[in-house]
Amino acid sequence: MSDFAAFKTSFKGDIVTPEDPDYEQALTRWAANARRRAAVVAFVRDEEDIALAIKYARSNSLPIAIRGGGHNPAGSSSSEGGLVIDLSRHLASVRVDAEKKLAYADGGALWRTFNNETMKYGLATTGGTVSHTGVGGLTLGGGYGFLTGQHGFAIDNLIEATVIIADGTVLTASLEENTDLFWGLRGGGSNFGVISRFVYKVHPQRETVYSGMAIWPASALEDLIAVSAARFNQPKDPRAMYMLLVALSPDPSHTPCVMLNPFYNGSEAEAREHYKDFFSIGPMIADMSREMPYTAVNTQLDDSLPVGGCYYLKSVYMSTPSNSVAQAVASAVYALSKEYNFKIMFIWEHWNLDKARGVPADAMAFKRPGSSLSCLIVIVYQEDIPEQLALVRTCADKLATIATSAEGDSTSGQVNNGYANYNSDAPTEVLDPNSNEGILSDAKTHALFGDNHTKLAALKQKYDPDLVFNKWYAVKPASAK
């Protein structure tokens, strides 16, 4: 690293290396198991700093990772022995133009900051369901959120991005400028560069919404699944979405239970009328759902999923609710949780995708999900050690296999990645048991992008032919063999 002194002199932000007292803090991620010991952490202040960091890393053959919110469970924002371009310290603010209904978010902003700022003007857009999630990573991978039914995915509301590509050039990408790059960014993750600023459409939003948690004993699962199945193919209210999940209760009794996390963009009275089929099921252990400020709705899970825990996520899609599958999933969740002392949640996310499906399939790189029933497996475990990671993977794979067992020939020969932002394993053919690193998987990446993959590979050849940006679902350049 012969030019490190020159790099440090020219750099306006903060550079942290293993010798510095704040090095360990600089490696902090939402998931402790996503930490990697970088050679350099570059807390950038502006686009010029980002370009300098890219140039320095490339000249010293250092792999690059980009950190926005640091929430990716696969470690995509970390780099073992590499250089991390960290946007979280100096590029994390949000500005709102209320007249134009636009929000300008720095690449390191969190959804907590975004929602708090936009709601000062009674405005919002589709964002994350956990407040300490980064704006950037969630958006570039699609972006489910409570407002998806009304405004589509987060990516559907992005209208412009400032991008620093692999050669250090700063570009504006939108429907008017560098349109091919804008197409690729929207769903292509971090494949094309570092985004220093996002510009979103924001929409009028009422001050309060209805959400919270309602809890039933495990014996109510059949009735709850029956209600969700009856609702599944019926016309959906764009103001509503809900999640059903099975887990052991967090209190010392560790009672098997079923939980409903409803959302309704309206009053409590309207919401309870909308969800009366669920609330007619008894007996109920607790009903903690209520009307709350919109800014509070995506903080509900913050305390149970704090920064610094060991988390493993896995996702699959299901075509329809199934009681037999749900019963098998629940039995496995309860048994595995007790056997290994893991906190395991299996979540059925019932999204309203009517608005999102109005966007043409070829409008952007993001592949629209075929099912509105997204399943998420969350496992919280004790120690970031290879033995536990291997055991956690086994548990998650078992649950995913049960969940997809009823899909039959409809998914034969297909890769069921689920929602890409949820997966804790990088898309690899060969997985190192001690980490998430391995050989890039064409099969998983092709499955994620579908018919858009060929165009993405051509764009990768144009903007990043040397595969400088190779975290998340890295697309190989068109010329790569």
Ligand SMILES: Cc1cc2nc3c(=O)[nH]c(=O)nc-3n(C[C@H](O)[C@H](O)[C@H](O)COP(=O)(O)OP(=O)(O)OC[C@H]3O[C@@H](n4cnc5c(N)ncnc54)[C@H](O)[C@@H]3O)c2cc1C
Second form
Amino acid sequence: MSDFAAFKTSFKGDIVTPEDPDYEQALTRWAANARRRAAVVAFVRDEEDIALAIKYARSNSLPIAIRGGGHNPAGSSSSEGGLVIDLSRHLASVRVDAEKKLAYADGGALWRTFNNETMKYGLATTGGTVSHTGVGGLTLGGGYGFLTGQHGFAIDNLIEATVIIADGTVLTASLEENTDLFWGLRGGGSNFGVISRFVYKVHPQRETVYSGMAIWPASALEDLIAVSAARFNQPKDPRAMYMLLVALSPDPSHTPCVMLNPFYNGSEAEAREHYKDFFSIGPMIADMSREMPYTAVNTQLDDSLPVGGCYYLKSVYMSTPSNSVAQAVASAVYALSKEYNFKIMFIWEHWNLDKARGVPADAMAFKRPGSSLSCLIVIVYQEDIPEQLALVRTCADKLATIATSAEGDSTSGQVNNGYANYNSDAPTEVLDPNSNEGILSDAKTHALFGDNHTKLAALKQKYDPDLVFNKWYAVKPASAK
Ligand SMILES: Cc1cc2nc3c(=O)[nH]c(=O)nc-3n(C[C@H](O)[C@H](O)[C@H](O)COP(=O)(O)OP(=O)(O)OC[C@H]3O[C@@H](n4cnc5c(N)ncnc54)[C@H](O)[C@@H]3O)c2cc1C
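The structure above corresponds to the form predicted on its own; please give the structure of the form predicted together with the ligand next.
Once more the chain from above appears, this time first in line as the rest of the complex follows.
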């Protein structure tokens, strides 16, 4: 029997190769531009399947990618010519132990499934703001969410993970077992193995929350930024967070506008009182904010960001809101959207980070953003061709440069990489631990992991010295040249 036939015989899940009728479907990712033509897609059923797939790929020199929710815009869950360990078909459920206030999420579960299951018991934790995002990639890279003000990052609520490492061994990682591995995977992404199951703390959550979209013409930007600047260094209500966005309106008029996407973990009356400084700014184009079920809050953007479009994401941090920067960003967003017919959004994400700041910087590999203001650039474009991608990149770089223009001396060697999970240009494949190709520069590594990088490199040496897992900001093993 051939190696492949033996693999297929022992494997309990589904193996899909280019000859199979569902091959094209098996490659689907949220971003069409993150699709890659894998040689084998292995829809795993359990830890044994994952170990078999790793062993088969390694003995046949096939690069490995791991797919959770499939949302990464850089293609870090896809592989050109390699083997994809895909958890999204058979390992995508969530189970809740209401008494212990714990949720057990399979490695390929989506946040939609997570929220729907936990809310059956009136429980929730910090998770993705778009319901079709995966639990896996979002958690391993940190995980901002509407509930960050009350419960910290998604990763702050992770208490255990089942990890299949590069030699196929199944390990439990927690604060009691394999503690070094647990430290590394919380922020070190998929550098250490495949996580078949995540265990989270979940917290009592009311049925309804307040959110939605409020829209102003571009002329209101100065007043809206003034309110956000006044709020920025004030003590914050842990139940609140909001985003300010600039974009052209989606209707045929393509009016330059500014949008507020508020969130409040309370009633509409409490929320309107909390946000009255924003709502006193006039005139508004529309106010669609309202009280809604908690399970609906992360579906608000689902339809405008559907699976299968061409998407580019870029992120930077700003130290504080600034009207002059915001005006320059907005003018560029409106002009570039019209010039290239791209749908461009620039989003200032006012997460409430007070709770998350209480976790020490060295508690896990994840580098905390301090009090920085996370900025996200999203560009939706028409065609997955290199010429368009080059234009999109130029637009995103322009916006990032404007946004960071007031952030100090750009010659100091500091890299402003923003949040690691929002990066369409993250390096996604490194095959040789002794090569520098695809490995991050020291400055970028520092921007992503800070002082935790040395410890991460030692862990990579211990758990994955051959860079079997090399698709998401691969860390160079400590002893590599
Ligand atoms: C529309 C949209 C909304 C977003 N909203 C948020 C948000 O609210 N908060 C936030 O923090 N981020 C957000 N993100 C960023 C998001 O965290 C990343 O895109 C993340 O990579 C998505 O995880 P995934 O499992 O869906 O992706 P995938 O593409 O499946 O995986 C991403 C990376 O994680 C690895 N991975 C996934 N699952 C596993 C696993 N089980 N074991 C080991 N490795 C695994 C993959 O190998 C890959 O390297 C958003 C992104 C998009 C596109």
